[in-house]
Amino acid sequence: MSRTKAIFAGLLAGLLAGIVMTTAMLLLAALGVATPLVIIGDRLSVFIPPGPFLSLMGKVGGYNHLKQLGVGSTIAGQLLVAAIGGAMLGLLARRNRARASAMWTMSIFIVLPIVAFAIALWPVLGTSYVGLPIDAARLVTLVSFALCVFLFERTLVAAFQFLATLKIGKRGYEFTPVIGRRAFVLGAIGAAVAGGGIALARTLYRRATFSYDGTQYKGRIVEPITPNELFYCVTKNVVDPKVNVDLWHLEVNGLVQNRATWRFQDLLGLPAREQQTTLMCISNGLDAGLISNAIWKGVPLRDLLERAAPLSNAARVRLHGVDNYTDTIRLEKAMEPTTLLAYNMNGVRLPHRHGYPLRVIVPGYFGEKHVKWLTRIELTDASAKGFYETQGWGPDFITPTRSRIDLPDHESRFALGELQQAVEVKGIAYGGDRGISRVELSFDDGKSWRDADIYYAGGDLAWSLWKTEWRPEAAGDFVLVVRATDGEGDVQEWEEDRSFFSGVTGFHKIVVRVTA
C-alpha cells in the first residue's frame, strides 16, 4: 500500500469514527451526561482571567454566542484531531503491521485518552444533568468517554481495513461484489450516524439554554415580585440540568465532625423559613435588568451546618452545583439565619432554570454566591475558592447599593405644551441586606436633590421601589440621576478604588428631551 493510500484511507476513517463518537457524545449528552464538548470549556474558562473573558464575550456578540462557538469549536477540534488519528494510523500500519494490531490501537485510542481524560478534566468530571451525586457522577463521566472512545477505534480500525482493501486499477478503484457490499453498509452506517448527529445536536439546541441565558428585568414591567419565567437569568451552561430528584442527594462534608447525606423529603421535614430576597448579578450595569426579587422558602443553611459540627479551622464553606459549578461563602455567613437552602420560590417548586431541586441564597452577596443545583456542602480552610472566584471575579462580592430609573426611558421626549400631567419617574432601589431608608432624584445632573416617594419597601434583604412625579418648567435637555441611602444611613457612591470585576458602582443618568 502507498504512502498517500494509506493517509488518504488513514483521514477517511479517522473522519467517520470521529462522526461516531461525536454521535455517541450528543446521545450521552442527551440522557443528562457530561460529555467533553461541555466540559472541556468549563474546565479552560476558569484560566481566562475577566478583562480578557470580557472582551471576547464582546467580540462574538454575547455569551450565548461564546457558548455556541466554544461548543461548535470543540467538535470540530474532535473531528480534526480523530481525522488526523486516522492518518497516523495509517502510517503506523503502512510500515509495520503488526503494530497496528488490536493491542496498539487499543493503547494508543482508548487507554493514552482516557487517561488524558482523567488528569486534565478531573476538577469537572463530577458533572451530572440529571443529579447523580458527585463521586457516581465522576464514574458515570469516565465510563461514558471509555465508551466513545472505544467506538471510535473500532470504527477506526474497521473502516481503515476496509478501505485498504480497495484496489486501484487504470480507471480508478475496482469493486469486486464483497467491496462493493461492504462499501454500501459503510456508506449506510456513515449516513445513517451523521443523520443522529445532527437530528441530536438540534434536539440538544432546543433544550439549551440560549433562549432564557441572560433575561434582563426592567421597564415597565417591573413589579415588587419578578414572576419566575421573567427573574433575570444567568448560566455557565449550554444545557441545564434537569435534576431527577430520586438520584439527587445533598452532602454535608469537609472539615466537619459529623459527615451527613440529605435525601430532599428530610429536608422537607426540617422547620423552613420563608424570606423576601433580591439577587443581582456581579456583571449588571448600572442601566441594566440583571436583577430581581423573590420569596423563597427553605431550610437555614446553619441547621445543616450545625448537626454536621464545623472544626476549628473550617473558615468557609464551598457549595458545589450538579453543573460542576462551585462557589464559597465565609463560615459566618453561612451561620447567619436569612442563608437559606431554598426549594421554593413564589410558593411554588424551584423551576429547572433556578435550581430545582434545591439552590443557596444568601442575601446581600452577588448572584453568583447563590449557587444552583446544590449538591454538596463542603467546609473548607481560608483559602478556598469558587469557579469565578478562580477566574479572577472579586475579591469584592458583596452588593454595593445600586438604584436605577425605570421610567420614562432613556432619551424620551415630550411636548412642553402637550403635558396634561406630571411625567412620572419610578424605578429600583437596593441595598444588598442592608435595606433602603432613602431615594432621591436630581433633574439637574445631580446640582441639586429632592426625595422620591418609596411605594414599595421590601425589607433589608430585598430591594424598594420608588416614584416621584416632575413637571418640567421649561423646554431642555434634562439629566435625572438617582441615588440611594441604605437602612444604615450610607449614601449610594462612586467607589473609585472598587474593581470593576467587584460589580460596577456609581449612579444611573438618563436624558430626557422636553421640547417648547
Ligand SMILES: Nc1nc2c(c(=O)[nH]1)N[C@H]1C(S)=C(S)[C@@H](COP(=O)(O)O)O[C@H]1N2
The other form holds:
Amino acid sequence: MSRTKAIFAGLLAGLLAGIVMTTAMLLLAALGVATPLVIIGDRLSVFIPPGPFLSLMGKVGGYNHLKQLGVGSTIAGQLLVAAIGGAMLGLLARRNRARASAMWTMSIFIVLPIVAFAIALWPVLGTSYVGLPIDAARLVTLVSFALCVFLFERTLVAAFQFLATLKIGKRGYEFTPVIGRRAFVLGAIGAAVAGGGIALARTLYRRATFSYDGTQYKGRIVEPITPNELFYCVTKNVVDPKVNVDLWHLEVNGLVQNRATWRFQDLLGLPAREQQTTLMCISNGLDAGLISNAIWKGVPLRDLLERAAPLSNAARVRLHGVDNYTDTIRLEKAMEPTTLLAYNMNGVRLPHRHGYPLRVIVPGYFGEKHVKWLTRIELTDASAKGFYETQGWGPDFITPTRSRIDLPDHESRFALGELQQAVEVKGIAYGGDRGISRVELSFDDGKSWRDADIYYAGGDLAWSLWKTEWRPEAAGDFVLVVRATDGEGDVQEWEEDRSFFSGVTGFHKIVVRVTA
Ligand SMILES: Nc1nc2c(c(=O)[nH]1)N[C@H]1C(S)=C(S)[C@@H](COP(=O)(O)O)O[C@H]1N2
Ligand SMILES: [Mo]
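Please supply the corresponding structure for the form predicted together with this ligand (the preceding block corresponds to the form predicted alone).
Now the complete complex, all chains and molecules, led by this one.
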C-alpha cells in the first residue's frame, strides 16, 4: 500500500468518524447533556481577560457571534483532529500491522481522549442542561464523551478497513483495486450523517439563546416593575438550561457542619420573603438597558446557611448553576436577610431564561452575582472566585449609583413654535442597596441643576423613577444630564481611576436640538 494511499484512506476514514462523533454530540446536546462543543468554550473563556474578551467580541460583532464562533471552531477543530488522527492510523497501519490492533487504536482513540478530556475540562464537567446535580452531571458528561469517542474509534477502524483490504503477511493493509468506488460509498455515508448533524444543529440553533441574550430594557417602555418577558437578559450559554425539577436538587456543602440537599418542594415549604430588587449587569453602559426591576419571592439564603452551620474558617459562599457558572459572595452578605434564593419573579415561577427553578438575589451587587439555575451552595475560604471574576471583572461587584434619561431620545428635535406643552423628561435612578433620595437634572451640561420629581420610589433595593417638565426658552442644542443621590446622601460621581471592568461610573447625557 503506498504512503499516499494510506494517508488518503486514513484521512477519509477519520473525517467520516469525526462526522459521526460530532453528530452524536449534537444528539446528546439536544438531550441536555454537556458536550465538548460548548464546555471547551466555557473552560477557555475564563482565561481571556476582559479587555481582549471585549475587543474580540467587538471584532466578531457581539457576544452571540462570539459564542457562535466558539462552537463553530470547536466543530471544525474536532473534524480536523479526527482527520489527522485517521491519517496517523493510515501511516501506522501501513508500517506495522501489529501496532494497528484493536488494543492500540482503542488506547489512542478512546482511552487517551477520555483521560485528556477529564483532566482538561474537570471544572466544567458537572454541567447539565436538564438540571442534574453536579456529581451526577459529571458522570453523565464523562460517560457520554466515552460513548462518542468509542463511536469515533469503531467508525474509524471500520471505515479504514473498508478502504483497505488485509493481506496476510508483514505488509499489513493492502488496497483493493476498487478503492475509488469504496471511497465514494464512504463519502455518501458521511454526507448522509452530516445531513442529520446539520438538521440537529438547526434544532439546537432554534433553541439557542441568540434571540434573547443581550435583551435591554430602556426608553419609553420603562415601568416601575419590568414585565418578565421584557426583563434584561444575559447568559454565558449558547443553549440555556431547561431544568427538570424532578431531576434537580439544591446542595449545601463545603465548610459546614451539616451538609444538606433540598428538593424544590421542601424549599417551597420554608418561610418565604418577597421583595423588590433591581438587577444590573456589570457591563451595562451609561445609556444602556442591561438593568431591570422585579418583585422576587423566595427563601432567605441565611435560613439554609444557619441550618448547615458554617465552620469558623468559612469566609465566602460559592454559588453553582447547573450550567457550570459560579460566583461567590462574602459570608456576611449571604447572611443578610435580603439575600434570597428566589423561585418566583413577579408572582409566577421563574421563567427558564431567568434561572428556573431557583436563582440567587444579592441586592446591591452586579447581576453577575445573581446566579441562575442554582444547584449548589458551597461554603469556601476567602480565595474563591467566580466565572467573570476569574476573567478579571470586578473586584468588588458593588453597584455604584447610576441614573439614565429614558425620554426624550438622544438627538431628538423640537421646534419652539410647535411646542404646545412642556417636554417630558423622565428616567430611572438606581442606588444599589442604598436606595435613592434625590434626582437632579441639568439642561446646560452640568453647569446648573434642578430637582426632578421622584414619582416612583422603589425602596432601598430597587430603582426609583423620576420625571420633570422642561420648557426650553430659546433655540439651540441642549445637553441634558441626570445625577442621583443615594439613600445615604452620596451624590453619583465619575470615579476617574475606576477600571471599566469594575462597572462604569459617570453620567448619562443626551443632546436635544431645539429649533426656532
Ligand atoms: N447560571 C448562570 N447565572 C448567571 C449568568 C449565567 O450565564 N449563568 N449570567 C449572569 C449575568 S452576567 C447577569 S448580568 C445576570 C442576568 O440575569 P437575567 O438574565 O435574569 O437578567 O445573571 C447572572 N447569572
Ligand atoms: Mo452580566
